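Consider the single chain below, provided in structure tokens and representing the form predicted alone.
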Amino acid sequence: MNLRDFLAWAEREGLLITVSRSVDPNLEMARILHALDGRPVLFTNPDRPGWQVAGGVCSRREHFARALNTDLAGIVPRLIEALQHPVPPTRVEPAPCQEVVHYEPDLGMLPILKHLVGDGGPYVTAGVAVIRDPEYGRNASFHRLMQIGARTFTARIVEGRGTDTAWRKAVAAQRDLEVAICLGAPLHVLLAAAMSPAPGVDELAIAQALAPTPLARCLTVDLEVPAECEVVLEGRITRRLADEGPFIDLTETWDIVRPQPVVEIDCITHRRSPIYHALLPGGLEHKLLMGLPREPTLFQAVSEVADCRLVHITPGGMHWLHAVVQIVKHGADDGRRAVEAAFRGHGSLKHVVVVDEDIDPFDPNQVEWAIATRFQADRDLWVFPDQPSSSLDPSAKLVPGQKARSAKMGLDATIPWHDAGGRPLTAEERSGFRRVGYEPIDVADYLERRDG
């Protein structure tokens, strides 16, 4: 499902809202998108001639549910079933994204958003990076693009990760590294771009897997990008350095200023009467597209190890440092060996609550519940201290050009296996930790009928 796909199927249920004023994308678009965070916005007069602006694309799971032809329970096995077997993407020609050429290009026409007022710059938030590694072939990835002139931004490549590591290849190599950033990609492009799979797999490859992605061939560098962008950016990441932010995070915290790659811009394609991908940082959006691709590597993670049923990143934790983990126990040790190895499949999780099956994750009351009634801090307990986390944490160790860190916290909360002193518990026994349920009935049997 491509983004004009998108917009007028949401437009269909009634879900879209249509902005028809004139908005100034330097704050005031950000500003209308924070009020409305969670439901899919069109502005059609954004201020710059000839273009359309979206926002709340991915807000919510139904998009991505619609977007690949399931249901909410659906998308995760999709995801694991596109990452285990990945499909090679066709070629073809002309490709819609690029109906319009400008080999002078002027960052300046794009409705580039500036979100508040301490930003360093105007940010490109929903870019999708494309590069190719001497060693590991394409990668596709989300760098986030602060402009600092008419054909410059500083990307935010987070070290270590796919990009940095061809970044480092060709500064060593003396040579810039040649990048195509699509804007305005299908949905299930977006997802595939968060994933994380092991060096060599290539994400466009499960996007093809997920739904049809025709790639077309660059005109100025050396790369192919999903066919149906809205919009392409072909350069170069070069070997100069400048400063990056401030800039709002997932945690709707300042990340900080740090020296960061220079991205010149050659040449931008589009299609005719662009819309604009515009992700408001800290929104739900945001939050989703970074956590969602998570749950399928934390589902296969703990699943070596346990029975699990689901997963769930929690929108308290900013879909990225909190997760729920359902498993049916057959052992009692299942819980601790849970905990375990969610940290292993998500490196970013900083709490677990690992909880039974009849506990939905989706509903933090019940898993508070779990917690309330199932779980003794003496003995279910587990703190992991001075592990590798994440950046986004505001109170992990964050030493610049150094893997945050941050001590991590796993709890059990399914029902336990063996009683205060030790004894274990029968399975009559462990059965009175269940919530006792009434039976259901039509309770409008038995209201008041008022006729007339």
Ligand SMILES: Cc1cc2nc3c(=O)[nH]c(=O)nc-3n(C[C@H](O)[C@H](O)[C@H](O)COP(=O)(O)O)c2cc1C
Given for the second form:
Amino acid sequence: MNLRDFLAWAEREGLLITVSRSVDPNLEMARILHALDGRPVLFTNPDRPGWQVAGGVCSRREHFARALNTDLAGIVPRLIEALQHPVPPTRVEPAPCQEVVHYEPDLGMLPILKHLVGDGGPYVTAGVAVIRDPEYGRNASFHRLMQIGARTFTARIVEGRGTDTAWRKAVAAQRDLEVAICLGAPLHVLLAAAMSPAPGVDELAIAQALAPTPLARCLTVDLEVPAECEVVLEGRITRRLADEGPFIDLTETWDIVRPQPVVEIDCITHRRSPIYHALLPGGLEHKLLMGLPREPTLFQAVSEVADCRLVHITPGGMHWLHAVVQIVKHGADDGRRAVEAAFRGHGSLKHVVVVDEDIDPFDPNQVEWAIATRFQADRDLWVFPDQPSSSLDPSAKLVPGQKARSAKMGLDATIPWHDAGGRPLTAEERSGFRRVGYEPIDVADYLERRDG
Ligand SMILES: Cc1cc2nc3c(=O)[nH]c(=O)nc-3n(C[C@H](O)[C@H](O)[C@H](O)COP(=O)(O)O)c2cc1C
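Since we've got the form predicted alone here, give me the form predicted in complex with this ligand too.
Now the complete complex, all chains and molecules, led by this one.
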């Protein structure tokens, strides 16, 4: 589902908030997006002639369910299916994203937001970068871009992932890495680009498996991009470094300033009446787009060692650092194995709780109830010191240029298999841990009707 179709659907559903007053992308727009976090918003007059700005696009699971033509429970199975069976996309011409072409690009024409006074500069936050690795082929992923000139950015490129790996190969070969940055990409493309499949798996083929993703050949770089994007910035990730940041990231805390690669833009193409996608850093859209696409790989990893039913990368952990995993337990060790597998399935995970199938992983009260009634810290707690972890966690060991490191913790909050003496519990004893429910009743019959 492309951005325009999504906005039309949101308007029909009465979800869309339209702001027609003139709004400044310098600080003012971010404040409005923050105040309306969780709602799709369209700024029709962002004091950049001919442009509109959309935000809050990916701020609810329901939006993704609509984009994938499924319901909430169907999202993760669809992502798993696409991850397991990517489909090579085909090319179209002419392409909507190339209706207007600027061979003398000036980033000043785009409504790039400055979000906070303390930011290092205006930032592109919803850019999907398409590159080609000489060994692994095409890769698509997100990189925040701090504007430092009329045609230049510094890009935050996390060490060890697809873009970083390809860029280091280009540097070693003493050349720049060609890149095409897609703005206002279709929602299924955003989901696919946020997944982290094995090297060599093309995220745009995952996108095609989710929904039709026709591609366009770029004009100045040897790359292809989703033809229904709103804007494409064609250029190169150079060998030059410059400071990137300060900037708030997912955790809503300041990330550190680092020397990062400079990106030079050689050509800008876009649709007529283009819509710029402004993703609020630290907002719901940022968090959900980071975490939801990791639930498939987390589910798959746990399914290899236990009977996994549901996984949830939770909002309290910014949809990134915390997860709840629901299993049907068939053996004493299933909880511990699920904990270890969860950390394999999502490398940035910091804390995980494993629960039984009668506990809803989307309900934090039920999860806490399971910890309160089924968990013993001297039996069911697993701590893994000094693990590779997320650079977004301000409490992690952060050394520029090195992978962040943290202690990780898993809680097995499933019904115990043995008693304190090690004797296996009977099925009846284990059922004693389950919540006793009251028969549901329709109370309407018992309520006094005031209108006599
Ligand atoms: C909204 C959003 C912003 C992101 N920002 C960055 C970023 O600035 N730098 C980065 O390296 N990864 C960022 N990521 C994470 C990567 O895009 C993501 O991990 C991707 O899946 C990596 O793919 P790869 O393993 O195929 O390279 C962001 C993800 C999302 C959803």
